[in-house]
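The chain below stands alone and is given in structure tokens; this is the form predicted alone.
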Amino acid sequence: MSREIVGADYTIDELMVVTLSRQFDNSTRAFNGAVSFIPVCAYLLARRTHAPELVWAASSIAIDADPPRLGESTLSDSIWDGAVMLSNSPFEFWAYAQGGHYNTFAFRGAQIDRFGNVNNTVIGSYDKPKVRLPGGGGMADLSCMIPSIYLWSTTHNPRIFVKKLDFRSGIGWGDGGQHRAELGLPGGPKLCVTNLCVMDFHPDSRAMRLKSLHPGVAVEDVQAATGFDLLLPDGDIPVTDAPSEEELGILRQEVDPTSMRLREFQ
């Protein structure tokens, strides 16, 4: 269940969705993968507020879908309602991605390191893992092709935010610095939104940096929940901007009236 915020009329799940939605604009051409309720809500919210020309491929198939409610899976055809067309996943989708027609994707992983690289393959050694995870599901390719990458996690703890990945399923800023650019890959991770804070990446080192704190959260709380030394910005660290009444109303009544986004907090 999502955490209540003392003295606020919104919850952590709503704050995460709104914060992520504000990163997108009319040039955003996005798609989604499995168990991606937070970014799917963010795409739909952005399109209903400040980015009406945002293009979203539901489940990476249904172009500009407009479902009346979200189903139990973000890969289900239950969210394809209202689409202007359906693309063929093996052929059209990958051609669009490789050709730069999509520019935005959001990743969540079982492990995330300080350069925004993600593991969703194994915990432990690959040959004899402690846990075999669901796998990258195209993450290895898409993290190389898509220039605007956003990370999110509804659970911020040292098991997820680790100093070293057990396996690199998807690349963020690689080994840091100019590594991604040296590989000839476009863009890179822009932001990481969690249940505790918002983080960005230092423009030179590309290491993860605290950008804002959610209400009631201290720097010490975030650092204790992070398995690597988190960079701090110069000056005071702001509180994450609160959702507006309009954003909350649209999210609750139009985008996700059945609160399927809370499945990510179970």
Contents of the next structure:
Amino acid sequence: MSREIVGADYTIDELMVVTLSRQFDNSTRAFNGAVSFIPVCAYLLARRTHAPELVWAASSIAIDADPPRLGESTLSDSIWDGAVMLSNSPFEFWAYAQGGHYNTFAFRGAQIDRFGNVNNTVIGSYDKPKVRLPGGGGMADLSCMIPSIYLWSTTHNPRIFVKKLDFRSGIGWGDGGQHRAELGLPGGPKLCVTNLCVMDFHPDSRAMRLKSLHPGVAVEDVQAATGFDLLLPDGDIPVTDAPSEEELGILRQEVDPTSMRLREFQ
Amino acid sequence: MSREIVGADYTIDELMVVTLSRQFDNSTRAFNGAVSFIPVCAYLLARRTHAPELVWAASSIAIDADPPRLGESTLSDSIWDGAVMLSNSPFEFWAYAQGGHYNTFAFRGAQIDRFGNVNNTVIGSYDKPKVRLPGGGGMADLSCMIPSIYLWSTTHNPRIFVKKLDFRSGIGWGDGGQHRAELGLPGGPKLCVTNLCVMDFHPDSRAMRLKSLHPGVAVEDVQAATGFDLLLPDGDIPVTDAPSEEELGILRQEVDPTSMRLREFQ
Amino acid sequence: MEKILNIEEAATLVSDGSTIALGGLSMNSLPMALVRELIRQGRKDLTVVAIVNGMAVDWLVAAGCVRRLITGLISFEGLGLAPNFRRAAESGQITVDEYSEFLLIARLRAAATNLPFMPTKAGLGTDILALHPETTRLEKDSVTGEPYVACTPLPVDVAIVHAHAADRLGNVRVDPKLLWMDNEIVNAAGKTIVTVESIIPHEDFVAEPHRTTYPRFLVDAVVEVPWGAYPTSCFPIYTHDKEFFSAYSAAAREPEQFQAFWSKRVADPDTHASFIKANGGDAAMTRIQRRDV
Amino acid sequence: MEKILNIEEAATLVSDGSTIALGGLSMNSLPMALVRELIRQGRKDLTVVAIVNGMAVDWLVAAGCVRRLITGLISFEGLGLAPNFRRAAESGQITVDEYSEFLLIARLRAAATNLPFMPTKAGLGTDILALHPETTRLEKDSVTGEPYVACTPLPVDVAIVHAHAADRLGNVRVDPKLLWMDNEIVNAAGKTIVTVESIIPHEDFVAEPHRTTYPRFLVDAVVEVPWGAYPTSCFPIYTHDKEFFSAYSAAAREPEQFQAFWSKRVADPDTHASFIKANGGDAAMTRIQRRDV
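Follow the form predicted alone with the form predicted in complex with its partner chain, if you could.
Up next: the whole complex, starting with the chain shown before.
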């Protein structure tokens, strides 16, 4: 798929990273799982621009890592350089996640529904799957523990943004409304950033709502690429804010000079 | 109190250590708490005689420690020399204790009842104590987790061996009979070794029962020193087996050459 | 007691039909050498607990050793799906019991600490709980009414983990400190097999006792296998071999091609050393060695 | 963010009436310097969580800072009972909530992991449960009927621990690795104050990241106080000062004598350095230094 934006000096991947990055601040304490180049770039970019105190645990293990470039896996030691602490998984990582010390997590899904729930388990039925996916990993856990959840997808299409998940591997806003709070879970998904647009969630129904369109994308394009009815905001729908020159320079030269993030666009 | 035994070439402290030591074998995995010189000597003696593979975690922390002599605290680093592992308290010690990896624990009490329950909390009422004792520490926990429990007392008298505890800080056989099993707790107290005698527990009622008398001690002496009716075994009551020359030599010269164990006889 | 066994002896601690748990995480520190030996010995009907895994499970499934898989995630990360796992799950050749990472940790902790259950918030509101309502029970706190998941004990017969060093008594050092969830399976298991990069003198443990990870009484067998996690990583000594992963995934697109790859590079070599040789030997190992160590 | 404070500033993180938890164990690594500063500042009505403690609690009680004590054990081990704790408990000056070591760990874990309770077998069949039936509830597993104790969360406002080294951002190293239960209170607490033997360069943490014990985001204040655990030990640097313990216990037999001891050797010195000087200075510190380090 094309990452080009007609008439712009930045690409879709850069716009996605910058948009996510601006969500974070000095109180963000984040970590990442496998194949998570977009949020990893966003954490590193935020730390090098407006949020120097942001905490990022590379691969959920290497706290305050500062790799000179990204490796080909976001779950391996190739991104641990410069870390201040290598944390143990059960006693440190999971304690910090349950205790709210980590507060930010970004995830994707093979399917995403209108309440921001995701499926990474099976396409088809669980017992006779058409496609057996890798499984949810820590998604079912962390989606229950972490208050600030971000979703992203580099391929906004109706196979991913579906009316009904084949399996709910991770919870977003659950069945919508107060469901998440009734389960005693903190926070919930804040934003979903795709290659077409940015979406948030209606504060009452918790249904996904268009927030801004990337340059050159029309509302109809997004709706056609979405398997459920997307809420629209009141008034005009803005164009997603463009990255600044500073942000682009830092992303391209310091955060991800070898463009590993493009692995998410193959 | 006197540690001398008329006509013997060993003393009460030595007899107590040796008697306990013979209870342990290569499957014993033990640890110790504060002011526990008698069992610590017993573990070290067993390891140097018949149970070379016995595991002992000094102060519950320093696994396989091999101190050249005992320090003045059994809960400090003065007995950690030669350890193969310094274990962390919550993740390692408590996991091993709950999982049955540690299987042997010896404790004392300011009061001990006929079912081997102990009090280290208060003399008098809890709210208006006549004497506030240190507290049970990990006794309430470990007495529930560890299957092979040994009791010892260097001062067998009716103030310690009481009919009714003022407070049950640690459980032995509970209310007797099947009580401990009904609570889902493993094992129970095996033996109680004092300066007068050795006692075990009746296999059904779980009440304390005289097993052997130290040289020169009469049944009446023990009963007079005990605040509850002590069961007697069928047949003659034997004299506690004497230590061997080898055991005495190793205890005196290798295990505790500076006789720190006598701190329990002051 | 002497704990050093050769790999053939150690593998016999695992019986047909038993439940094994594999250490490591994703592309890191999977006990590949011991897994390969289980395959060579034709172990059958295993229940495999693999919290976050990839190649080790894919091998065991490819060789037909697995009846049931208890897991949170099986993949090769950015290098693709695990092809044999996927095929076997889709065809019904294996039963997959999907949990999540923390639900499995909680079940292992319940087993390791002799508790009827461990409570957690993990999994609430997902479809995972309904897959096994008896082992991940939805309950409510008796006073506050707060919902939680009661995770029942997950018993494991044999834990198999890879580490850096051990002595002959079975004391083990993970170097640097334990990063993955291996201790959770070691604490829960009836027996533990540890493969290590090297056997070191007992005196090294006494010299630095704070660096010991597992005491001897948790370990039943120690096997010295340099490069024992290959083709996965053993931080900080070597990283995973992406050439192996790519070639494996490529071969798996066609059964015949896979069979050739499998025989030559996985199943046929009769020792671990010949397995390493079949995968490029010293040259390949030099390629995956971390430069900064 | 700069986390280094002087001891006066750090102590102001503790308000009158708040709940503090003290690190260390028995005679080891109690945060004595910070405790002395709380006394000097006249803190009142504290609830003190002290799992297995001795001198720190005895000082706070002697100074009248404590309203309620939540503990498993308070003593000087073989060196005697803690005299002020004992007197205050017997007279009713303080309320003592006795738990056991593991029941407190379980309550702290429930708080640290946002769970309504943590189950344990600890305490079953003892009189401890009945002291606080609302926080250590006797329950039965809903399926098996197995009894367990449900330990409710124990919220802590400020954890106070002593460690070996920190950087200015608040990363902390316990060296060698954490032996006591300090992480349980740090994870449970709203804020954490760490006193350290020395501030070291941030680069030292980057050079050996596997040795870091607490990451900066768990730490609110770092105070550099060499000999900061005196008169308790800081393994492996120094051991406890048995001369201090014995003299303290001896003085406590008579109120007047204790008052003189207390003023001269505990309360009056206006800095930590002058406190160390009042207790023998360099000569005393040399005496308690461990020879093998």
